[in-house]
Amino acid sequence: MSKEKIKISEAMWDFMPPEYQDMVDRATYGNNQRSWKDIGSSKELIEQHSLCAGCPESIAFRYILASLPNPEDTVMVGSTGCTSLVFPHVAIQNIHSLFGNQNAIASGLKRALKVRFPDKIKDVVVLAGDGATVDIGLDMTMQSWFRGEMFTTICFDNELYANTGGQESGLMQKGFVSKMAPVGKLFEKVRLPEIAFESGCHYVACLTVSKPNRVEKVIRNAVLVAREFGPTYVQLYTPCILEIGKQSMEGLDEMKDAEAIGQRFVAKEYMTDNVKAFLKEQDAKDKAAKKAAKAAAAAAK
């Protein structure tokens, strides 16, 4: 999608909603130097949403979207869950898969999208939870990764099935006690991270949500891998406040404390070594594009 895509008619300009108007005035689509700091400011991605007041996974949200390369040229597959109330309010092409069957629906869609448009780069990006990711999508999941196909799977990991009332997941904690699973779980977290790199993955990170600068360079690494090498995957900790008792305020203290050193969610990323020199490479041409950028912002003054 380019802005030319959002353009108005002169004719019709004084008819369309005001936030319309504002998003076309307002637009970043064609910035490749688009990043999370433009949230504030630039709305026409994700300007709300349905979730609860607090949730992590709305910044999730927002902290991906606003990292995406190309968003004009990135379809997202969702799945069922709490993101499946988020989509209708995104403005990048997206597809609600069954719940589970996301890497499926993914593995297809990019393929044929590599037929459609030979010559242009189109990106795939799952976007799922615990429970269609590790649970009943385990085995798309992981032979989308045996095949080698060329998308990014991003889980958001509440460690429970947040929107059917707290069920235990395969990435809850051992011993975690929810509403829905009154004796704890009783086997360890799944080690996905590990298995994803073994299963055939180039590139893999868990971290969580509080620090948007990592969110962004995480998201963007996993995209660019998988447009050269192969699939990626991106495991984010968005605990669903509500089912593990906090309050609406109290989900960055949540993510914060479960990064710490020691703590299950302390960042790690796995790559090879192809990979670790072709990022290497792209850090030099970002760090270059930006100073050219600033220098011509300099002399536009």
Contents of the next structure:
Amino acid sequence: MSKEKIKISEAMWDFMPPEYQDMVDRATYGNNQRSWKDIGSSKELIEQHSLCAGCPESIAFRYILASLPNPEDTVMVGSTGCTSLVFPHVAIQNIHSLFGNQNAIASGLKRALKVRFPDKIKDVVVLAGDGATVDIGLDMTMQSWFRGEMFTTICFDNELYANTGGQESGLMQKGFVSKMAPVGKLFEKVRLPEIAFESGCHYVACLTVSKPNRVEKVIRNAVLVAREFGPTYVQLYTPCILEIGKQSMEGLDEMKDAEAIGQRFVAKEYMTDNVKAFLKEQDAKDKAAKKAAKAAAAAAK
Amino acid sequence: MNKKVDFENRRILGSKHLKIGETSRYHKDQVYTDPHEIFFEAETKPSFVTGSEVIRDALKRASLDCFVAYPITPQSEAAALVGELFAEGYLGEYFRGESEFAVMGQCAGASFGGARTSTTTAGPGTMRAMENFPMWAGSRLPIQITVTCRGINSPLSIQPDTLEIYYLLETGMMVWHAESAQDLFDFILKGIIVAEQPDVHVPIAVCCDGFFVTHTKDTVNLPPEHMVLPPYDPYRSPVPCMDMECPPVRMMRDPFIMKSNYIHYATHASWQQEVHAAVDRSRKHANAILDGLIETENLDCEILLVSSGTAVSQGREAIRLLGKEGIDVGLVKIKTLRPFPKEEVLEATKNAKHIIVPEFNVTGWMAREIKSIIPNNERVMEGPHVCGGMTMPSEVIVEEIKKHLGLAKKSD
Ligand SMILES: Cc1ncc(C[n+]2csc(CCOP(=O)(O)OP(=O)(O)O)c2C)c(N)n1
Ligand code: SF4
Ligand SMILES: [Mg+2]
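Moving on from the form predicted alone, kindly provide the form predicted together with the partner chain as a structure.
First the chain shown before, then all remaining chains and molecules of the complex.
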């Protein structure tokens, strides 16, 4: 979709909701220099949300949207969970259908878009909770990787079922006491990043969302690699402050603690050699484009 | 995308697709053809084929963008034959999913993305997939699924049994029930046309009785192979296509879930009503394209046999046998279970004294459907029922009718 398609006829302008007017005026579609720094200046990058105040998912969601390389031709697939409270606010077409089937939906969707638009890039990005990705939907998550489906899977890992009130999930830490784990979880946190790489993902990253630059980089990498090579997986620690008993302003500290040396969210990346070479090339291109954009801006002044 | 046409004498009311006359985007030997011409004007050729082959032959003419397959008896052969069509270049995409639950999700994804999508399943596959069907309907995805019914009971059975249809009835999908291989061919293609009407736009399950229809050979009149349905136009839809080719908007300020207030209840309630109303609105299209939602014979008889699927075929033979003994029995064949032809059945049965409802399942859901809409429903004789894969010899129907009329001993 080009920005041309969202234009409003002049006569209709006053009747359109402010969100739509803002999208026409200020959406970052088509701007290849868009970044997390645009958050706050465009309603499209989630002005409001209905998550708990201070929930790290809300900022993670914004970083992801701002990092998509091709938002005007990206379709997102969600699942049931706290994220499904945010998707209705998102100015990118997105599908919610059932709990856990997100990678099955994305498989059909990506293939349909490929058949319908063979000469156009249409990115598909899945975003779902850890319960959806690792427990109820694990079969479909992994099978899509085995099949080499060309889309990105992002998991908001808050280490529990938040939306239903904090029950045990496969990504919960061993020993953590929660609902449905009354004597503490008895088995280890599932090693999904490693499983993902083994299962055919060409690029895998696991990190917290404490640093927007880093989140932006891995999301961009994951989407570009999915386009060229095959499935990619990004797992983001977005602690459920409500269920682990933290205050609204404590999410960032929680993430920083969890990514400290020796902790379970030390940032990690896995990729094939081909992907490494591709991303290196991509970095060089990005740098050149940034430089050119800066030079053009300076010349315009 | 569409141009005006002359509606006179046309059974498929709707505008004519601009692509008509163009070569198919998938196969160079196929030409997009006006459905009216395919169904009502084209010269047909009799072919002696199995039901599985009929599923293939129908989908070959369906300009299908995507088919997702998974093996389960008795539809495995059909799903594999569609794979051969893909290899020959007749459809856009084909792959095997990992389970029926996943397959129905994959079909949904493809349909959300604007693809004309089809699949097949049966028995335990239908049950495994069940959560998807109301989701398809609520999302207004016009997916075509062929259900080749088989047992869903435990211990495991692969034999014909129509119990699974009962579970499909309130999903918000259209549900049609084919009696024969010819019906199967017609219902698949006609079902796609009806399902995709903008004022309908819901999924359609075309059911047939496994083995009896899928694995036996029958003569089916097929239109020429080069005539294919015009392609699906995903923008003639009551909901936006998820391809980012139309403007995205922040859909809601307040997501319609988990809120306990009247606005949210009302939103959900009205949408559910709309989905079922959409199924209802399919009547006018189905009526024209299927020549009525029911087929009738000799409605002036005091005894009527009313059913759907293979039970009707067996009933036809029973009626012939009874006729030889001087007992006249009329027939009502129900083609569409959803929408249920309430008015038609009411009218057709108004003078009947005995309404016999033979069924291939243990509970007799069809008899219940009929009893729930007609006056004086003690007129309905539930049965005979067979299940677990049993056949229903016409002689059994004859015997049961005679017993019911007091013309035969209750038990020998
Ligand atoms: C088939 C089905 N089973 C269970 C549920 C209930 N359910 C809704 S959200 C949810 C938990 C979601 O957890 P997760 O995926 O981790 O997302 P979070 O809310 O933690 O972000 C559950 C169990 C459901 N909606 N559907
Ligand atoms: S319940 Fe937890 S994950 Fe969900 S919005 Fe609240 S803090 Fe965030
Ligand atoms: Mg979770």
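In this text, the rigid core denotes the largest set of C-alpha atoms whose superposition between the two forms falls within 1.5 Å. Positions refer to the first chain, counted from 1. In this text, all values refer to a predicted model and were calculated from it rather than measured experimentally.
Once both forms are fitted on their core, a CA shift of 2 Å or more is seen for Asp25 between these two forms. Annotation for Ala288: C-alpha shift under 2 angstroms between these two forms, rigid core superposed. When the rigid core is held fixed, the Cα atom of Met16 travels 2 angstroms or more between these two forms.
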